[in-house]
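In structure tokens, one chain follows: the form predicted alone.
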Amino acid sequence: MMNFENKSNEFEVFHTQLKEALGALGIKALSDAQADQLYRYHLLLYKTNEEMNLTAVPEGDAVPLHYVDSLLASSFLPNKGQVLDVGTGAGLPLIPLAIARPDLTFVGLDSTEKKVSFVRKTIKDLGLENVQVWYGRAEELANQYRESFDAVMARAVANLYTLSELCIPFLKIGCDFIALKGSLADKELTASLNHIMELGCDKPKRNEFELPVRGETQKRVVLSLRKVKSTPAGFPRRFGAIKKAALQIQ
């Protein structure tokens, strides 16, 4: 374990400014280790992003727009058993979450296979044991997970109606699909509320949060989907289907 009494004065800045954040929202803090461990993402993150696109937030942004947004998502989860991770691109909300609930297992699932190696070599250098992650369509390796996880969570990833039919059929039920949405997440919910039922789903419950972002605040809005039955069998479709039934109801 590294000596924090030897810390650079970057990760004092980093750890500070995450612990006011999750303060002021009432997220659960970090521990000191979790908080390393959070700073040695957040450089792997930033130097590979420098070769490889992995994200256009600033890095001065990063603590509330990417690591207390992801964590927002971690008092909805539950309180034990495995998540998955949609969509989860260079390990967003995945590697966070699983860094705070190391009660959980995680599986982060994602179809560029760069983002994935990133995601595997991080998992490996930060010494991760409950995570790891898949390459692949969530629409295609639904039926052979199906119904299989104690939560399903996605992040930044496409509009609700969309993402609810790749996630919801993973879910098993009486467990929740977690969203993490930002200003249009009303309007997405009310477009798609009756698929996200027809798909198996409750009414959601809608809980909304205020970012601090250089002084300013920015919405963000967790929607949790209770799976009350299971997902009819034609679901989810072939992505283009979904995607043109989505734009239908814009």
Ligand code: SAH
The other form holds:
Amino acid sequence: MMNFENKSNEFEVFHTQLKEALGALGIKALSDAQADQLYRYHLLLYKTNEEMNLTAVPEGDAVPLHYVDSLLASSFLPNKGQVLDVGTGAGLPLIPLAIARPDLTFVGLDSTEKKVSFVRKTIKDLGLENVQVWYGRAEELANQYRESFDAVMARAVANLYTLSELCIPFLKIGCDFIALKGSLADKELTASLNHIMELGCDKPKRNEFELPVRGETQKRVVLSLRKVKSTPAGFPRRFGAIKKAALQIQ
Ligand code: SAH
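Form predicted alone done, so how does the form predicted in complex with this ligand look?
Every chain and every other molecule in the complex is listed next, the one we just looked at coming first.
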């Protein structure tokens, strides 16, 4: 009984913290059932993190730094279709968005097998029916799934130059690449704008948010880039070649 009460109190704290932060940022609130699913993901993430390195964010900061941060992308996603999360890791922003947007289907992609296994188990445990996860490297799967997705997103995977080359080939023309970035967004954008346009996207729309973290705020920038023409054949290059080119433009 005691245990049950403690658990439900923890959920209340989690839910309240989530509601307040989403409200402050003007993001649509989750229903009680959605918040409960997100809390179950939270418990799985931090329990598994004891055995496996999934996140460096302390458990007490996970609501703003993982879940609210992930949900910033929600309003930039389309109204229907299939969304790809490149380098999803432990399932971020994939799982919070799959919970918040049952009207969309999601694919998470990651090159680390144990992280993919964790996300796969999570999807099963939570009973999420609109999301799946693939094990592989973006640059190796890009030709097979070229121009197949209605949105492609990524958080904390690579600099914008590299990320654009990994993500934009997967995107259908007329759809958006959504990059969740922090304070380096503008610097990275200046350095990679020519490359982004070469890959087929237009100039990005830049959306700035102040994420409340422990009584302070952290800057977040959601870049939304519309694909206007096909990515030229030859992109993405092999990862080593992308990395080398990225270093040259810094
Ligand atoms: N998006 C998550 C994870 C960030 S860590 C989050 O926001 O927390 C970066 C992840 O990208 C790692 O799990 C790594 O395995 C994956 N990754 C890096 N390069 C990749 C590539 N070329 N293709 C697929 N996944 C990649």
